[in-house]
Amino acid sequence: MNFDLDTDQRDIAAGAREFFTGSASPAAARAGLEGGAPAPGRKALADIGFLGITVPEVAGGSGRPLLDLAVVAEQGGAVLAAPSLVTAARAAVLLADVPELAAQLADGTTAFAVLDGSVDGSAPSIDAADATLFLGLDGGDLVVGEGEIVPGRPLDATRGLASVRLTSRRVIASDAAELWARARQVAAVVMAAEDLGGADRAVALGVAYAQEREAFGRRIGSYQAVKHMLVDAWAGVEQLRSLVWWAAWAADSAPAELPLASSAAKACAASTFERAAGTLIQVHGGIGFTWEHDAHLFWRRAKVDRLLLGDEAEHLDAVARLAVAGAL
């Protein structure tokens, strides 16, 4: 099976790279830790059409496959963009049969967040800190409503984490457990794509610095220990890329493979991004630990993401169970 991107998807990736490079940066992520606004922000993502990539055309979206959104998410992850496209992908699945709400998601007029855990007091949920309308699973029912937000002190402000207690709720789908599970799988794929972008960027920054920095009269990239760290991190990134593309493709082309593929991608992303971010800090030495350098911002994102939407152990367990059961 050829999982390479087609010409349209490469063009989409190039356009997304240009947009995110001009509208977001690690510097903006650092500013977020000091109370600054996320960049590029929800309105900018809506205006360029990224929030509606997987929203059906009847609701004002593009109706494109998840792989198109994944290649965009990868470019956003490379510059630690916010808010996350994870929320847009997950909410698009949940609102596919509610076109009036899906339209508000696509055009950015309503700030949605999807709650993990109880609607009476959720776990920290992505993009909940500045959301106005929340989607949650109440028993077996999919509900939407307003909520009381309890933001935390963020390790990575770009994720907009907050706990929420719904203060109103309206049932928009009954017996929604399967729909909820699929939406979470799609969200895991998009988060893995964002982490792929972050890990790839971390490795590139590490390689560039190793080619410039000198120690004991030699560029540090010539030392075997540095080479091995960077190569191991790079190899992990390329393995993750294959998993992300497979999982995103499976969402639309082989739905039966999505549970296994999404868990494999999410589990791999957790370790790959953390290794790449840690390597970036190690290659930079003392300066890599400082507030002024961007390396710690990638490390923060990696540490937070490995716990969101299920940790590495949960997804590895899912991969093992599905593989044993003959998922493929």
The other form holds:
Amino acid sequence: MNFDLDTDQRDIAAGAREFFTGSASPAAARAGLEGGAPAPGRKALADIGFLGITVPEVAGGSGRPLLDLAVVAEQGGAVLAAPSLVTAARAAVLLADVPELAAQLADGTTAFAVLDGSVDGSAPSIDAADATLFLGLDGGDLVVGEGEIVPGRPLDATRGLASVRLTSRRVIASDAAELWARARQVAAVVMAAEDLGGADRAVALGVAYAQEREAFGRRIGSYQAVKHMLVDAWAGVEQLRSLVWWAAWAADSAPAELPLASSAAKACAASTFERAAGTLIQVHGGIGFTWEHDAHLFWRRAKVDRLLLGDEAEHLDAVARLAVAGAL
Amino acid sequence: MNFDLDTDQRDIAAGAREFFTGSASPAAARAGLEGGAPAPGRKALADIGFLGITVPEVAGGSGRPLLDLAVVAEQGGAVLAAPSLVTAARAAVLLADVPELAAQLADGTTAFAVLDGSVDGSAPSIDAADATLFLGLDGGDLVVGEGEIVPGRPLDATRGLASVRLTSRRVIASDAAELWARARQVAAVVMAAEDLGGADRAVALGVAYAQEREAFGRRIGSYQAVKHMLVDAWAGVEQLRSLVWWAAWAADSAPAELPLASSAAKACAASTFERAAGTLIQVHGGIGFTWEHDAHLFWRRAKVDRLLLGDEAEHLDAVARLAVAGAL
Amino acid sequence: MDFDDSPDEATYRARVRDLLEQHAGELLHLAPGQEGVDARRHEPEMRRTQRVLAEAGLVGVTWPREYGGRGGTLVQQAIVAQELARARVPGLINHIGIGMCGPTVIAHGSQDQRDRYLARLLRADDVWCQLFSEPASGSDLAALRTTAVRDGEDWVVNGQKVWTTLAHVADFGILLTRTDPERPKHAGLTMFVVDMHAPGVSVRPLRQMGGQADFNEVFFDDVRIPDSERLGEPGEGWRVALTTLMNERVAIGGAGGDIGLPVEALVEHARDRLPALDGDRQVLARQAVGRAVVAALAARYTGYRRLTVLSQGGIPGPEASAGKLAATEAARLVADAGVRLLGDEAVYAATSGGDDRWQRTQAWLPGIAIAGGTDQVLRNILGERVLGLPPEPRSDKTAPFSGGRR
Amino acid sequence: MDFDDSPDEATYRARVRDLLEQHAGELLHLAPGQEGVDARRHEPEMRRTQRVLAEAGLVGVTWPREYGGRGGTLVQQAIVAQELARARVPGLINHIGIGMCGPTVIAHGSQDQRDRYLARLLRADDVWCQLFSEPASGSDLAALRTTAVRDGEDWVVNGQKVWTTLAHVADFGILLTRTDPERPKHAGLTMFVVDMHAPGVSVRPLRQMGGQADFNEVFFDDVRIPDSERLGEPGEGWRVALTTLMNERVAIGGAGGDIGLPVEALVEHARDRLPALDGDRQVLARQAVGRAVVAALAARYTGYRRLTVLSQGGIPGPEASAGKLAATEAARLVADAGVRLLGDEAVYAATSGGDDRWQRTQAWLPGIAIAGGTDQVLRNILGERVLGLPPEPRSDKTAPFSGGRR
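Mind sharing the form predicted together with the partner chain? What's above is the form predicted on its own.
Following is the full complex, with the preceding chain placed first.
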């Protein structure tokens, strides 16, 4: 047994941290709420190779395991980077047998989005707001096509959410329900990884403030109410990290475990990130409640992500059903 | 608007407190787990008139409002008295038009129990273990009869739980579904009142200990972790008190509000008492976890009551349905 | 026990209702679906509305007659509030003045101050704000750093306040300052009435996480305040402030008023949205709605109990903090259930129809658990002052303030 | 990343499995459905079982060879634990000795003590217990009052310990005493090895809230301990105890082992009971089961991460406390979901078939949130030692103990 990142993965994480720290930030997420462009943006992600991590090498990707992508996604989540690597991971699964499209995914020449729900008026879908080519499930068939985009007023602008109605469609795989399901499980794992990064950063910011801010003659982190709130948030992040790693590992090495593991990770991510972001605001008091402070940007991401790709209730239900059916 | 007990009700409460303090105790509840008799026991409750508080005067009762009974039940709950006044209140509703039976209820000559679920093998029913005459709903009819009693191994001996199969039955009211429902609502209010008493006492015991016990050179109540746990438990009790009073008042004065109010009170009672009892143990540390300490007797009552007469989920569902249907 | 009006109360309610009908033409009214009015945009109409109501005897109901009030009961005040809501008249522009500043002037002001300010306050001739919080002193209010230095007959004020509701339209404010940094923190404070139009006062809107600016920052740059505008003695500012703060906690949720959206709005929303959910989802949604309704009703009826005690002559006590805690928690449950009922639209800041009530409330609640006492501070108050649990050891109460500063 | 055995581990596992089959006839085995064995009733068989395992090299796997161990890795130890569970061999009678007392003797004992005790401990020739907690010192262990007074070559011990697992069958114990009440509380403590059969030692079972007596009270009445049985220097007892406590927290949930019933038991129970529920109830039950499974798996995999770090040479740190917190919370969710799935039978102490696993576990969990560090104490440890948050101000660390006593 060896349940830890290896040296390669640690190097990947360090590289990703450096890239994202220089190219994205909560400030950019704030600007996005007033019309600013996503940061680092699709092109930058393509140029550094992150969009193609799990795309096969024949299609110009790196052909690496999902765990590598999850490690990168965590670093992106920490600075609320956009667009999400969720789409890259999910589309890579869907396009595994369509190398010419996979190549456009990896090199960023086409802006893909994957549509949740009906292709005739989809549910809010990640990074669909500025996508040009859409993947969807149309009566069991995997289709690709162009579409009419209806964005909503953003709560978290970094997610680029929009509903889409396909205006053209081409079947690229029939009887694709199983492939589609697997792609969605992979997407859930990557979103959980991004949430892990966001939650981890939120706790770190809260801890740092509690170490400095004083009230009633003591640093506020010395008060049990503040200390225990942060400890619970931190402990939740550590639990989430284990589930994310397990689920990503399962996608690569134990596909039979992926359905349960991905649902466990996504369910845990929803509540863990929400608590971490809420704790970040509460620990900061008034300043944490201002537009200029970064806290609400983590909070916004958490409030939106908890509902995307299946909310906690959906995934808890799935975990129970799968476990009872023998997956545990 | 006047939402408070009046002088009469305060006097009733004081009298009940004195009676129950002298005649019941957690120690008696502990003895019950090893075969001891219920305290104060049915006869003592009859003699002081508590079984007949809501029985009409023509049937030898006091013909008083349910609120009076709830005020008494709270005091009984504080010392884990048995048998429960739930049965007295519920049977008084069911027997309102059967004065000869109501008289036997009020004077304690007959030990009644009300059966939940099928009369051919009831759900665990309160104080059925040593009852001699049973009331049940049999296909829409209210029936009375004798029965075969199957008690389980008690978790909380003060509740006298048993399943019963009627061996004889006599119809005392046809088309009684509505009456039955109202009686169950009244029962839920009285149980919530008993739980209020138990929860209130659990918090008081926890507060008293936290004011005395020292650790790390300070009284433990000065630590925020302990203080805030007790405050939350206490605040829950105050909220519950308001719902219990409202529900009891509704039974007397605004019957249309009773279904929603009784479900609100019972749902709140389940979680509030459970939290208060859990807090009592946790604040005490090791000693609170021993057989000889009273804490577990409150905990046992809470763990059982939360499931009787409909659990929290059932009542939250009812509250939502009723509210949406226009009851709010 | 009785939730109905007594005969006196019924008579009073009828009179209030009459008056509101009689003056309907002179009052602002909320449009259907509208929840409030922005003082930035409708200041004149809001001032006029309050003046009309004041002249009708419906403002300052519980204030003593000698200060322009009606010497009425808290129940009468509650009746007026209910009837205003029923008539869809928006909240009064001077609610801070009426609820907090006025009572502080009554309790601690000179006769001259009372004469000059109180009647005008009730008529919204002057709008008031409260200048306590600072960037470096939130929960620990007594650590404030805004200074007032005596200079002849005046005091000269320098510093910054924050979270000031209505500062941008206010004419006056009650201002807590440090006048003696060598004394322990609570002992070196002094309260003033400050003219918000005085030279050196500047106001900047403070944007909250939800995007709107309900609050302001206020900067004081050598602002001169005559000594006659002192409220209470020098060094007594903390005691004066406690009067204000207790009134604040009663105002925020302490008397059972809903925080955030009323639970009836959630029930109506559920009525619309529940049928569209699939069966399993309905089961879960009913749990969430039921839980929110129970919490909201428990908070509401607990408020009624407190109101009953107050109307029988009880004194507002620290229990009001429990009301705020409970109302905050209920508001969270109500808002979260409401957001989730939006289904797919919950991930946006508004529905496709432009309704943003649920998301806006969701983004406003984190502030509610902070403003007017954080959840943690309220629990300390309740634990120590209601349950009698021992306080934490503190060193900052006795050390000179200047020594304790970072 | 890899959850499979490495080739070495697989070889080791095969050998362990062989050994367990080979010795099956000499070992206790759990009957189907049985979870554990009561040391009060089966002491001889339990001692024999451990001796057989020790002779086969399966006890003290990670202990140094010079003290009778095998110098193995934590992973090997985990493999042995897994294989013992698989073969339905119950937990070892001397688990306290192996997990806590032995490592303390290794770290702080004299060579003579190590020679006399450790090999016998591994073979269960001697069973050990740990004598730390007292009625007046739970979380604040260093406030203990049991005294040891020097008298010639001996120390004379008086006082009372509580919550002592296995004291009724133990031959030896490690005993923390106060030897200098004039020094600050942590500085006046000394640790000893005590002969549990010595005159003046008496043991009384301590009944828990669930009714059973897993623990004991131990009374010391002028018990003489030779100075040669001291563990560490006089006044160094606190430092010695920390070695024991850190091993305790690793043992209780720190490495991801389940507390209470394993989540697989809940899943099996749900498989039996879910179909009998009506549709709405199934929806809610699946939420509860799902939540419990997620929490249990999260705790388990976090334990695997910690085990990986330890097996790569990491030192057990305060993070183990997070493992206990998480495992406790998971156990609560598992037990509560299990109880609720019982339906009507949940209000009794056992099912009609006599199965009391769920209710018994439910009644045992409140103690788990207390024993081996309350949830609150663990959060302090994590906040201060892992997150680096400042400690609370304390006066009891420096004052002489006798002055601080009530």
